[in-house]
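Take a look at this single chain in structure tokens; it is the form predicted alone.
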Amino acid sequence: MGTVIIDKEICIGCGLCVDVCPYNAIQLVENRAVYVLQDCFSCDHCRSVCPVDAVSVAGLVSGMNFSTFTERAEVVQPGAGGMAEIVALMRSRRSCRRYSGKTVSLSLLKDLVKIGTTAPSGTNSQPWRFSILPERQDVLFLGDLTADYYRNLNRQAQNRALRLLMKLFGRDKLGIYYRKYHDSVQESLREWDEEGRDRLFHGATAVILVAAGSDASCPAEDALLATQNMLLAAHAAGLGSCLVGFAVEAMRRNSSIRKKMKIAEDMDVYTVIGLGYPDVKYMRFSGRRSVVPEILRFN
């Protein structure tokens, strides 16, 4: 929550930002814009609509400070971004599973995280936390803990009597789970123990952990928009990605790893990103399975 600050001799009264407030927290007195509130959520509008550059908010930064490239300092404007070259970079980038094994610079990691702010997220709360693992040692780290999160249920789950009682008080997670994963898993762990065969992270030389408050209004959906944006800045950046669904999992049901890990107890873990330079070169965009909306009328 921030204060905003409107310079009365520069403000010439447009308006402007009273109709793009949707927090009713600017007012026109005397044909001049008074900020009428203790605090609001600093969505900014108010200061980005302003012609004459006469508000500013306490508590933001307008800049981002990029270190592995110049930003833009004009707005694109609606219309004005070129679409096509936008839904290009949308098909090209894709889930990377073979890496190079290049290292992948902190100041670029840090770079992606602060465009993951960019997002919209809900009431403007910004609930996110970013953890970043830089080195592909740190990568193992993880790996090790989420490989014996998945030993300890692979025990469970081969276990007949505890998955008929999980069937009659549990829905049948645990037998859903056996069905379904315990086979490829059991591999997948033979082949990290035995063969050092990362089937996890597929090589990746580090990792982002998206992480969001539990107490914000739609934490997940806000985590998820940021990592959205940051997997399509790595692929700009010459980087894959790849989420890690089965990570999140283990973090999500076993606490030890989220303390091991720093993740604060009223956080919740919404994306584990995989990120290095691919060692492969795609030629044309993947398919899609075709989707018809739905049109809906009310007359």
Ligand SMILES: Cc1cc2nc3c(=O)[nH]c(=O)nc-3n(C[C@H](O)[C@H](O)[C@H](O)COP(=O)(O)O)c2cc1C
Contents of the next structure:
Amino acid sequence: MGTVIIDKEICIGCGLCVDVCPYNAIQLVENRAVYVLQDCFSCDHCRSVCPVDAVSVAGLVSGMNFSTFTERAEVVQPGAGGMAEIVALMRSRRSCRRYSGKTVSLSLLKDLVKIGTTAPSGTNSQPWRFSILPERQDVLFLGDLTADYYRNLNRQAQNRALRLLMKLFGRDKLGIYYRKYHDSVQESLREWDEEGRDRLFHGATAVILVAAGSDASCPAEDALLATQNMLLAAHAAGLGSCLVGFAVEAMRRNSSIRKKMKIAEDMDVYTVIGLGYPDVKYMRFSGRRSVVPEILRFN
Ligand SMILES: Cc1cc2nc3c(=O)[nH]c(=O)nc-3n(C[C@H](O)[C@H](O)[C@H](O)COP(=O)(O)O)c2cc1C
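Could I have the structure of this protein in the form predicted in complex with the named molecule, to go alongside the form predicted alone above?
Every chain and every other molecule in the complex is listed next, the one we just looked at coming first.
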């Protein structure tokens, strides 16, 4: 992890960086901020609060250089952002299962990945890796590999003796799969093979795979938070998106798919995001089951 560099000539000794540091890595010495550790987890808060720009953090890029839109120059302060706009964006994002077929530019896909990295991550480890399948033919390549995986799984699940044997060993997963998914997967495979109908990616023209290092403290949470950022940004950029859990499952269980997708051995895949221009327009926000939070007071 990087080192914090504080320019003594510029520092005014306000102590804001000292207060904000979660690591106690900065102290005021003779009215100037001094970085007293060898390293920290480079959370970048010290640089971000400094009113005179005296701090830099080695190894981090602060400008994201988006190529498909102009970024705002100023930070949105708490309470100053449009609450109604962000909630409307969240409620308007839907899983898209109908695309126009128009290709998404690689620069937009790359911008989405950068947006993904603005998510929080455990100890700022940023353990994610992103792979872009930019065109429909690339999506179909992954689709064929996934279809092969499910063809094989369905064959196993059809074997009653194997299901019983696995149940005997306390692992009824194959039986559960057989009861819940076998028939619909079989029908989807038939449609894929005979009609060219894509019930896996729903015709998405691009895919982003999100993987994360299995040795990170919370790789699943990190990958999923980055994913949600990308889903919201994709909607704002005019794209439809849909998570494809079936493809994640196939990749997790089949190392040869991971290999073909060039996923490193120390990485796990957490999300497969189908993307494309939507060919569907929603007139109403998403409905959700209502929730009643439990209020806990202990005084
Ligand atoms: C982990 C995860 C996996 C999903 N996998 C699939 C999938 O394989 N195929 C699909 O069509 N939708 C998939 N979805 C989308 C959900 O069905 C969808 O989010 C849910 O029905 C709510 O609808 P909305 O996203 O339009 O608000 C997945 C969603 C999540 C969170």
